[in-house]
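Just the one chain here, the form predicted on its own, laid out as structure tokens.
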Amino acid sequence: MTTPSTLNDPAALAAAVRRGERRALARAITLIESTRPDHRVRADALLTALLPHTGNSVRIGISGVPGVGKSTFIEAFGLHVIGRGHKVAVLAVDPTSQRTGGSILGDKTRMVDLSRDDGAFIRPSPAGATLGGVARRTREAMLICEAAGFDVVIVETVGVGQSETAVADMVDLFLLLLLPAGGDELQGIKKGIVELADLVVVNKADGDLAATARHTVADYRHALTLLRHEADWRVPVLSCSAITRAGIDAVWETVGEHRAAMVAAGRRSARRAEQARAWLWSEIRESLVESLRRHPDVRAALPDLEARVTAGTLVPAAAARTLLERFLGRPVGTVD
């Protein structure tokens, strides 16, 4: 049973997570999301203990514009997958206010039935300053959920448009959810998020939109033939209704087909290895920026340099070079 002392001991917390204790799971994710230096030390110890018990889940990233029905789709999809004997974890990333730094974190209220199911775990997290539609610690949260026994992990991105690409670097399958539309909407297929999708699903294929959805599916199937994709996987375009649950079973079947194709081609392990490498460099970049901001010489010089840059009396590149030199304690060499 989880006790207050257990929550403060990484080894004991890891054991509680492995037993599937919900309080321990929530506490573990809170710990890895903390920015306190002492918490980061404990978080690293926790993840090291859990790492051998991770990697066995199906990782699915889901993105789409606001209003496409991501939460409704995830609830219907999650309940369907649980009905097939799986355990589903949903890591939902909410947008963070640039003014107040706050987030609503209301995903559980939009997935009421799924949140009540014993086979599901829903964790909303603020995006913070991290770009790409995900939170900085989403990858680590995925590992914790896997160690807790969840064999399907879904990452729901913020959903703000073509920039939602970071999730593709941390999942096995990237699912793009679309609204029934046509014509000019297809212009967005040329570059960006559609090229990264492993599966395209047109939601809200019901009622008056059913016919429009069929046309959208046909249009995207044709348009996707113009894009380059892996030889061992041709991106399917499906339709569904998250409200009526029609077509949800086909989406899950396609997820299984994609997994089988990737394993057969040897690409699943290669993809995860490359994702681990990308994770390493992402962490290096963000940690370096944090360290730079905390450096006393940088903090002392930053207000004046920022004021001069905003006033237009100093070039940003020169200000950045000055700060880097203060951080490194030596001149910054030029790049040819």
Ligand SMILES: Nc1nc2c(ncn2[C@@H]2O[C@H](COP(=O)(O)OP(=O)(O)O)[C@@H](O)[C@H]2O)c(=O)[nH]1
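All figures in this text were calculated on a predicted structure; none of them were measured in a lab. Residue numbers count along the first chain shown, from 1. Under this definition, the rigid core comprises the largest set of C-alpha atoms superposing within 1.5 Å between the forms. Compared with the form predicted in complex with this ligand:
- Superposition on the rigid core between these two forms places the CA atom of residue 319 2 Å or more away from its counterpart.
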Contents of the next structure:
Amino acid sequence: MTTPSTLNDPAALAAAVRRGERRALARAITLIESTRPDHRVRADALLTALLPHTGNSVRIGISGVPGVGKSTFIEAFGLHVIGRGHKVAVLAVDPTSQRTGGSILGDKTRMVDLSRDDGAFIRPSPAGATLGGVARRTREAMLICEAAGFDVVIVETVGVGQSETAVADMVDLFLLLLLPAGGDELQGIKKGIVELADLVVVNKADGDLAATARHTVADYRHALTLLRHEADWRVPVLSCSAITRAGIDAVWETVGEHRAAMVAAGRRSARRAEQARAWLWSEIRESLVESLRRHPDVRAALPDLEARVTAGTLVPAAAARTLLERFLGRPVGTVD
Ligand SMILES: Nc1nc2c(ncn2[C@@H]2O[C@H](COP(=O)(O)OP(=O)(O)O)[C@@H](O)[C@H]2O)c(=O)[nH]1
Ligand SMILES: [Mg+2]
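Would you mind generating the form predicted in complex with this ligand now that we have the form predicted on its own?
Next comes the full complex, this chain leading.
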């Protein structure tokens, strides 16, 4: 059983996570979300213990503009996948959640059945100042969920900014949900987001919107053939209704086809290896900047340098060099 003392002991917490204990899972994610330095040390120990048991999931990113039906879709899709014998974890990357109160949390009313299901685990976006911080914690939460036996991990993004790239960089398949409507601009889709998609699904293909949905499917099929040509995977455009649940099964089948194609081409492990390398470098950047900010000599010099840079009397590169020299305690030739 999980007792308060096990929660402070990374090895015991790791064991409880691996047994699939809900409380341990929630506690483990709370630990990795903490910014306290002593918690970070324990979080790293926990993740190190769990790492050999991670990686065994289908990692799916889901994006789309607010109102496209992400929450409703995840409820329908998640229940379908659980019905096929899987366990589904739902995480979110929403750097705006501090202001909005969290995308998933606010949406749990649309995921009532899924959140009650034993086969599902739903976690709202961590509150974090930077997208980098939120993305890091979501990646780590994904590893913890995998170690706990969740073999399908869905990462939702709010679809309003940079978070799509961050999510595409942590999943095997990036699914873009579209509305039955005109082109990207009409749908409020940011430039470049469509290019990230491995699978495009037009939602709300029901009732009065069914005919428009068919046109949207045809439009995007055409647009995507112009957009990119990949040897191993031609991005499919499907339609579904998260409400009637028509077409949801085909989406899951296509996820399986994508996985099979990527594994066969050796691209699944290559993509994950590349993601791990990029993650390493973002960790290096984040922790370097963090230690730099904490350095006493840097802190002493920072207010004055920042004031001069913002006043336009000091070049940022020169200010950065001064700070770096204080941090390193020696002169540096060039900043780059
Ligand atoms: N007609 C129809 N409405 C849908 C469908 N999926 C979602 N909706 C509705 O669209 C609205 C936004 O859905 P929601 O899941 O909250 O979208 P999100 O902001 O992307 O998470 C809600 O009123 C849903 O009931 C669908 O497949 N068909
Ligand atoms: Mg939502």
